[in-house]
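Below you'll find only one chain, the form predicted on its own, shown as structure tokens.
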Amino acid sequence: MDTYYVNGEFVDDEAARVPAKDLTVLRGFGVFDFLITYNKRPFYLKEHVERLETSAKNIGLKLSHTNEQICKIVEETVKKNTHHDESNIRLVYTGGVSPDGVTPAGNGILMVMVTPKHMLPDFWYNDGASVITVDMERFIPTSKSTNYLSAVFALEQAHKTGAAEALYVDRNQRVLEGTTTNIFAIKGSSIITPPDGILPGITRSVVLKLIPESLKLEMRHIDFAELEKMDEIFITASNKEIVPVVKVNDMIVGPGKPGNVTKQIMTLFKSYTKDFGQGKIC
């Protein structure tokens, strides 16, 4: 059984409660975020927990703690959750219960549920993944709010093909993001990942810390007419790291399989996060 804090309390995971009235049950409104551990220490949590911020002050949603109380609460539920190996960290800020059910009183619930960390499959990973594409744009990008109707609609699609992920391309047909994930693409010496209308993610940004200097970086959007041209395409996320893409709807990416880049960055990335569990990186 794990323990998750919630509200002030430690308690046995069957044992979470929050008001049937809380305005994230009523109307979706609410933040989270999402991490994972590397030898038990969780990955650049001070990070993850500014996102939650910035997620809640472009939605309206004031917080009740501070960057440092919050982290510090991570820190002890992570603790209290010994009998993993690695774990999963899903925080969440509700919007609290509300007087007439859609108005907020600032009076949101906190929640840190840590879970065993879950296995993905080997082959996305070893073979690539598979992907498709969903004309679908999210309502306030930069956040992470728990109104997550467009994603759980586009996982849907994606799962009766079996693919990975499924890609958000816009009313200007770019394609922007993943329902949970980040894209880069390649092409020759170059690797272009969009640069804004999208959630930035944490994995994300230590990608682009560890491109190779033989490859010239391009933050520009990625038009959907372009993804059949590119070399090499993988997607990233906290819970999926970097996972190479080898097919976009009835489209083969590259010749079908991980490219050399993708594979290189792979690598370093797990170089990476190795360093970190073992905290030779702050």
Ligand SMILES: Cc1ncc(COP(=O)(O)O)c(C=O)c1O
Given for the second form:
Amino acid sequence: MDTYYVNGEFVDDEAARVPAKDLTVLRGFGVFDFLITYNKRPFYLKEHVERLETSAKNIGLKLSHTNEQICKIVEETVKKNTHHDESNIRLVYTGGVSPDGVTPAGNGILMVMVTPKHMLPDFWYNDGASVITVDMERFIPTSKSTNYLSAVFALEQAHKTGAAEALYVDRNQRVLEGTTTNIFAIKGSSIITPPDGILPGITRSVVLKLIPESLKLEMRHIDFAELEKMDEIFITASNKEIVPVVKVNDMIVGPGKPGNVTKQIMTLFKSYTKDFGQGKIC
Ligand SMILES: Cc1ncc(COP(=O)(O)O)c(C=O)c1O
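Please give the other form, namely the form predicted together with the ligand, since only the form predicted on its own has been shown so far.
Next comes the full complex, this chain leading.
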């Protein structure tokens, strides 16, 4: 049994409830964030809580907790789940109950759900994963809102073909990001990642710090037509870390196996997270 924090109380996971009239239930109006622990400590907690705050601000949802209060609640909730080896942590801030069922009334509920960390398929990391593309755009992409309708829809299509992820291609034929991942592509000595129109991933921000000096960083959009010319592609996310992509739709990327640059960045990321756990978190 896991322990969650819901609206000021710690409760058993099965007893966690939000009102049926909450705007998150009725309208998909709310925000969330997701992080994991390394060495049992929440990785980049401060940054995830700051992103929750930005997500809320961008959709016009008022939070009644400070970032410091949210960080403390997360740390306490993690301490109540020491039976996990490592944990997934989901923060949810609901839209709250609204008198007319549509206008936010500033009474959202904070939930912190701590569950055991999932293992993902080894072959993604050793042999590379395939992805599909979908012609879809996220509404207010800088916000991790609870409206992930496009993600659920697109991932269902991806899973039908055995793909690990679906990448959004916008109306200008730009490849923006995945349903829950950011994208990096390597061409020659350049590493390219879209600058905007995306959720600013925390894993992406760590990867940006770890890019070897031998590579030139190009923060620019990637055209769909460019994908087939890329030497390597990888996707990043808190739960997935760095996943090499070897196939996009029917197209094989580079030599069809994880490339050397991707493998180098995966190694750097692994050692960075292995060392994580020293110092103050918030
Ligand atoms: C749309 C979207 N892009 C990118 C990411 C990756 O972000 P992070 O590295 O912070 O997990 C996520 C995470 O769920 C996401 O939902």
